[in-house]
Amino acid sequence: MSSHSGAVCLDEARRVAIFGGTHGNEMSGVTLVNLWTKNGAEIQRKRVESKPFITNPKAVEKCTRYVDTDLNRAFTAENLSATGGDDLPYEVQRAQEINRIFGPKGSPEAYDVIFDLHNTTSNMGCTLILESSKDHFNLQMMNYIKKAITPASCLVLLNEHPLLKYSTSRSVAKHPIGLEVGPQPQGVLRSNIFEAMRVILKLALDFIELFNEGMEFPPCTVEVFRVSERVDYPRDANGNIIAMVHPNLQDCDWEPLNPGDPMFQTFDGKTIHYQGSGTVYPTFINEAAYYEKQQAFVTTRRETLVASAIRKA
């Protein structure tokens, strides 16, 4: 990376992977990747090699989130260097294989871009997930997508919280991008969610093609929702859930939650109010997959990031 005439000069993004099935019951990505594996015409772009890839085939076959452990938390340095072969959990074996094919993680040989396609049961709409506020390439891509789909909405979730960030399958790439589209139940394919994901992915590839062909992208600003805190359900002394997401909060992803607003409703009808110090924007509200992770939702705070101008080196 270098700077020239005020623009950050970056290498071409020639090698691009599209991951589906990191969670085997999130059907939009699974279906799109299978479709593009058979016929990749709509993901072909000049100067770009796009590789669709099913990341967790055993989970896809069983239509379950994972077999032994969550693949999207498995790309730690410890797991990627673990010995044990077939005795390792299935997803740790897959993480090592994916790292061999698309990495090694953190190396110059790693893939330039990995898109990881996910569905959520939460009412999040279209969400791009950013792992670094300093990734000007991804910020410029997200700005391009957001403008291109107007008046439709595509929000950006930034997760670089040191305690809440996790080792994703896409983190193998130089520029990792998560695409989360919902609401969609697990194991179900909804046409509107499928098409929304398809459109955003194609726009992302358009951006990469333009960048590789030499287009310079001027400085821009991108509104993001920065992950702030993970909120669990209220529980009793034995760890059992004793309250649900309040009706006023349910399906209200990205909407402001103010101090004193209803947050949970106990099984006997009492309201538990939000006691934070200021307004937050919750998302992943009542996500089905996060009950096992003791998470009712995450809070975020809105902020604006500035992306430098970028051009091909």
Second form
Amino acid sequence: MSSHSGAVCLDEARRVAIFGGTHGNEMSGVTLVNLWTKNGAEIQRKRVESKPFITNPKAVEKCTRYVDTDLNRAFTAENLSATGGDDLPYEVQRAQEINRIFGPKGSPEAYDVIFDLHNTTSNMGCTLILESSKDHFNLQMMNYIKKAITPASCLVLLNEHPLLKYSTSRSVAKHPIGLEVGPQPQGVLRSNIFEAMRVILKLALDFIELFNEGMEFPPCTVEVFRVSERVDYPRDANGNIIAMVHPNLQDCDWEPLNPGDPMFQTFDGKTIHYQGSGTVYPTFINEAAYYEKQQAFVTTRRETLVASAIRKA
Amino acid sequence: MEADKVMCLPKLSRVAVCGGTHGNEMSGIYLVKELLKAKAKGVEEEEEETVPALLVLSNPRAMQQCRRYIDTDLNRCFTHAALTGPMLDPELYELVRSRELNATLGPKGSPEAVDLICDLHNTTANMGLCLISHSDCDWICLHIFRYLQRQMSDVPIRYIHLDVSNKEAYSLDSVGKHGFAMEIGPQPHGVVRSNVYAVMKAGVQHMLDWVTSFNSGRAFESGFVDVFTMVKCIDYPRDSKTHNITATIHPELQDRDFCLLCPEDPLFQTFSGETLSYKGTEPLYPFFINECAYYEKGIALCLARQRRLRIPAIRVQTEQEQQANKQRSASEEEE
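Could you drop in the structure for the form predicted together with the partner chain? We only have the form predicted on its own so far.
Next comes the full complex, and the chain you just saw is listed first.
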């Protein structure tokens, strides 16, 4: 598959989807997809078919994260092959429909790229979410975006953790990319967050256009934050939360958390310290939707990945 | 002029602190739960220090689902008409619940109503701590406001006056003889931020301290306070067919609650980048800028006038004054 110059040759990325409303109350993606469905000029690129798509219309209509079950956890092999039609939870039915249109997941017919647009209440800024450290196309795209957006920052979160990774809507595509921008409350549309997401997507589509036109991207390194561990809130014997994210940790996504640093604060003001063995980089700190998933934040470790040179086959 | 005439007001014997009126406004929910836990543990040594408060979780079903409401907004169900007329729809959970709360904390407008309700709320808007009341002459509420400002001088604390009669007032706090909502932001719904929780906890504690102090006979001097009286609300520009919004709060207005908005100042930014400016003729103070729950109510922001009010000196009625007052109202009723 390598050319004489050492570049990995990959298929043209012709079919691109942009998902909004995978969580119905994450408003940047919902708004952008609705906008582009009405007028797609902004997302048009030479040699690219870009399809904007609302993945969870019922949740969007109710301005809620999901109706029956989290769509962004629903794309398991079991769900995708489940029988039961209308008796299945709404989001499982949607997952099967999305898999029909944009997949099937894992097959040659699947879409080349899917961007899945999300917001978070955490202070994560612009984050690109990568599902595989070996996806050189995605790594090169992320490198391109990071360089183009300088001095503004766009960090890369890698979730390849065997236990903590999950079956996302975007995972139907050959190259899945999550776009997570925060902080923004659920149900709210903030203009700065909206514009930031728009800019990232524009750069991503520029990259695809350049790639499809035959540009070769030389080898590069990409700094990523690899998901390490999920940390729950301290709870009592009945499962009730007994402490909040400590004021020193609140809003400090991507900053080092060292052993002994304040981590939680009980309701009567006592500090609970981080007891890990080394420095970690927490993110998704105090995300509203994760209270029910038993997650106050996730820890990550910094890593540098090497991306091979790539060009169109 | 009797500038320093002291107003004597009845003792505040029964005080209620309510959380979870909206089931996803987490500071109040966690605070009331903690206060309930402390009460259950029997914090005997503090009994004489602060007035015991009735602790209420107003909308338990919405709390369970971490939603603002199940069927309809509970905090709009407390008008006199809604509470006393024929039950509009017994299928609506909040209509049933509002009557239960009115029975426990009210009945609104009757002598049996609790003396003071403090209803805890959070907002996604950058409003700091606001006391929201339908009255601009409830001296109890206004003195509490001034007291909080003095005790918590590092927190922006404001008083918002919604200009409606007590009968027309629709919020839970209007059920008490005195009442206000304590609204703190910014905090996303479904999240508790430790800094916001800390401010709410301190606010409630100071309020209870003030009530204890008032009840013990201390006089509070007259003075002046600045309040914000609501004038109007502005909706987002919307698509005439789909009714979807077509613009967001302008980045220069976002988070600038209580910063004066002048004619021609930026108000909205359309999705194509155009600035829409404020077309009013009077400079006004915006608040509830980009509150999540107000999208469905057709409100992008509210606007208020700032007014300086004079508050009289007050103290609690003595036993004799209270007796005399009761006899007077009894004979008035007979007439």
